[in-house]
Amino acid sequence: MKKLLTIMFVLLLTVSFAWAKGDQEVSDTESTGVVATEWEIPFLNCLTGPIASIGEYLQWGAEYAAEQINAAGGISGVPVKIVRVDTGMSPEKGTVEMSKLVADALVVMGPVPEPVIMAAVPIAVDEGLYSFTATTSFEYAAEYFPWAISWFSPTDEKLPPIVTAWAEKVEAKKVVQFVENYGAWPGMARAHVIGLEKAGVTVLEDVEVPTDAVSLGPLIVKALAQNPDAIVFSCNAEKVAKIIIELKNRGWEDMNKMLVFSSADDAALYTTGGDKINGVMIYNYNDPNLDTDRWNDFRQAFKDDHEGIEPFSLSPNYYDAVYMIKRAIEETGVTGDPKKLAEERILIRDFCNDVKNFEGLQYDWSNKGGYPADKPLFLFEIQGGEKVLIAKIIPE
């Protein structure tokens, strides 16, 4: 009898607990109050066009994000899917694709580039929807603060001490920028004037670079004419490539003396350039030699779906955005509920602007009023197609 009471003692126990642990399954969300069974996000994106293949790389690091935050449980136990929508570069299509989401997006990545950013945004805007811009510079982004976000910090604070370092270490002089006129890069170029002079640098007048140009010749003879000993590039990254090698050609010879801006860290600039820019030095926001864990997945993830390439300058942005949304989400108690839409909207912006400790791929930072003070820069020599890190320098 005795015997018999203990086995019917042991089985009530073990009901009770199966009991509670299923109570414990069906509260973890419910806990949360979460009624989202799928957060999407939406990426308002380049995937056709002249720059198709930046908006590949940027697509592919928020849906490496998607994957592995999906293979450890989700947001908040719920799947993300990130939505991709290809502006094609068009402000009128990016305007189109906004009007669209602004009825029940909670949040939106992109848009990518500066002209979409510019028509789209200030329809998300009037609407009260956060948008995640994430890859152009501070200035754009900041015009329509708090809806949207910076990943960096003003551009005439960031660059110009990574622009100093390298002006002072190649000992240049007298310095020529080619600048071409598209997006956020003429500012950048202007603050690269700040960095020069500030190494007692003598800047000469820039030469212009059509977005158009198919002759590069006539550049290249107009730059050597004020005879610079040092050079800057703020253009696309085929042209730089092709610029390189015809100075080269011409006979140029001190290849650490030419310093290529980030935005040229791009397929193109070494699919065309190969060992003609061995030497070239580079800046941008990412250490590809950083040694831990996660980086080392997301760095031969990416090298094994873009034939053995290392992960370009912005490869993490959108990558570390799901991420951050993640936070805000799940740190917030957002819930996907359609009625809470305008309040959850405003949760997620809130959290983001001012986030603190954020664990990003590369390094962690916190923001301010919607951007970053504490992100590095770092400055590489090119090498067989890889960046030896020469200098780290983070921004006062």
Contents of the next structure:
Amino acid sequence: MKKLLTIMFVLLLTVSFAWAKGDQEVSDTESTGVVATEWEIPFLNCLTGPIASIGEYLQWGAEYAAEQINAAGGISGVPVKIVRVDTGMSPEKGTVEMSKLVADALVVMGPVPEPVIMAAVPIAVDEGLYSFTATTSFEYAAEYFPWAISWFSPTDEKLPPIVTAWAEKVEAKKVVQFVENYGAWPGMARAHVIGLEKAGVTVLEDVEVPTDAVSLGPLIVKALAQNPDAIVFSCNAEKVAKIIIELKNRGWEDMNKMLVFSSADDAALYTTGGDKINGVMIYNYNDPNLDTDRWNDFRQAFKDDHEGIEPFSLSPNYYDAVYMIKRAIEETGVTGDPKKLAEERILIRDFCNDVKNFEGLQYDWSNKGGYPADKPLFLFEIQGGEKVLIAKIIPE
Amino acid sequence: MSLPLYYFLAIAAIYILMSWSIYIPYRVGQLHFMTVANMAISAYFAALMAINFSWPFWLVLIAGTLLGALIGFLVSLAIGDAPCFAVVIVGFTFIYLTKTIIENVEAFGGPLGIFSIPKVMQTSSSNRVFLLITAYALVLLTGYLIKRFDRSRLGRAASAIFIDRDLAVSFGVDVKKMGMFLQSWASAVGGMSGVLYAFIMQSISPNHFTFHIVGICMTMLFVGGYSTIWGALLAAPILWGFPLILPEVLQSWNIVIYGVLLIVVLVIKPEGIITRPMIKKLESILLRKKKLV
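Would you mind generating the form predicted in complex with its partner chain now that we have the form predicted on its own?
Below is the whole assembly, all chains and molecules, this chain first.
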């Protein structure tokens, strides 16, 4: 009898404890007024096709952030799920996929890359859906303000100071630039020129790199014929590596006097270039050698999942995007109620466009009118596949 | 109508028109990929005229179509009777040239492209309905004209050229004039598709008009059947819709599936799924039923 009573008592205790816990869970979401049982955030990404490798690590960043957030209790007590939507880099497919999302999605991440942005974001703008275009340059996102966010400030403002810093450091006098006509790259090349001119450098005639260039020899001859003492690269990572190797074979010695732009900070630069690109300078938005717990954790997790490869320049972008959405939902009191969808979309939009002191993976930043004005840029020297920090420039 | 359905149907209409623009000159055995360049040129023309000069849609559509026809005609003066491989090379060269010119001219938006192409109608929903009706009216019109051509003396002459060019010449068929006519017509259809594309997508960039369109439309035409217009009409919506419903795990195999499909169809049914004898057989069955009724 005594035994039975003890068992009944334990059972009663367990049931009441479980009840109390359930009650507490309800009151957690009740206190925030959240109706959603799961935050579904679609990510229009490029998981197949020519830039699938980039799409993979962007997706990884977003899903890693969601994993961390869920482990810490979710967003307003509700778990978050990143919904994978593959556009395969097809603008046509991007329009159909975006049109499927505009009815229900609270916010959308992507699309990636520019041709899909141009095709799909007008649909989102039309239907009042906010897009996190976190990998494209300011100039693409600005077309859709306030319904799209830019991760970068205007190219003409952000790039010149870092190029000026490089030119002054290496004492460049006559600079030639290799430019590939793709997406935002010519705009970036023009911004480089502003920075070079500010440093008092003579800017020589650009060498245009065709997108489908097979033989780079004639381009190199054209560049060297102008007798430059320094070179800036604004073209595809693999081509940059090949041109540098060819220049080295032709006797170029001062490796510091070569500057690679951020868009070429990709695996192909290091795998193709190997040790031959040692000493070359490169600028970027992230410092891989940053020593904070959060970055170290991200870096290690990335390396674990990518066979020891370091995170790429764009790896943190959608990680940060998920955290920004989290903060927007929590601070504006978004409930996920379908009846309030239109107004809650605007709440998120307005919060993110002017977010203050956002705690990014690498640094804090604030937005004004849909883009950041205070994000730093880093100048590195490549040594054995690693990036050694040379300078950090914070825009005024 | 739901938004995804609208975009599916609207883009399917463009693919049908573009597949037909390859079908038309293929009636004389020429793979005239220049129509993709015509599509790009007319799309840019439409965007610039609508944005900078506020040209109305109908004017842009007619002018864009005529521009395509004019460019097609001028080029056809040189390649009207050229062999298939020469026409293919000219087509690829034009696609490349057009893309390079667009990328390098600031007025065309450079590599960034052109944004915010105005709507034809005031509201988004009426704009969508209008564009969809227009697109399918143009599909019907083009299909009707091709059908009329196929059944005319000219169509039979084109078939003769396709089967045996020398024999056709001995029958008095002017191969060059026929090639010029079909190439100009195909370029007009390409131009028309470009104008529609620009207004449906509302923004364009050089990367929208690349060799991928050639690949997709070729697959649609050769899988569907290149000897009749029904092939592309059937294959375009199916092949375009296919990747949209493919499970995520198979998405990365999309291109492989396309390729395998093309090879299998070419091996098993070299003329494609829908062939001319099949259509004739269907027509005779329908005719017999009609007579019985």
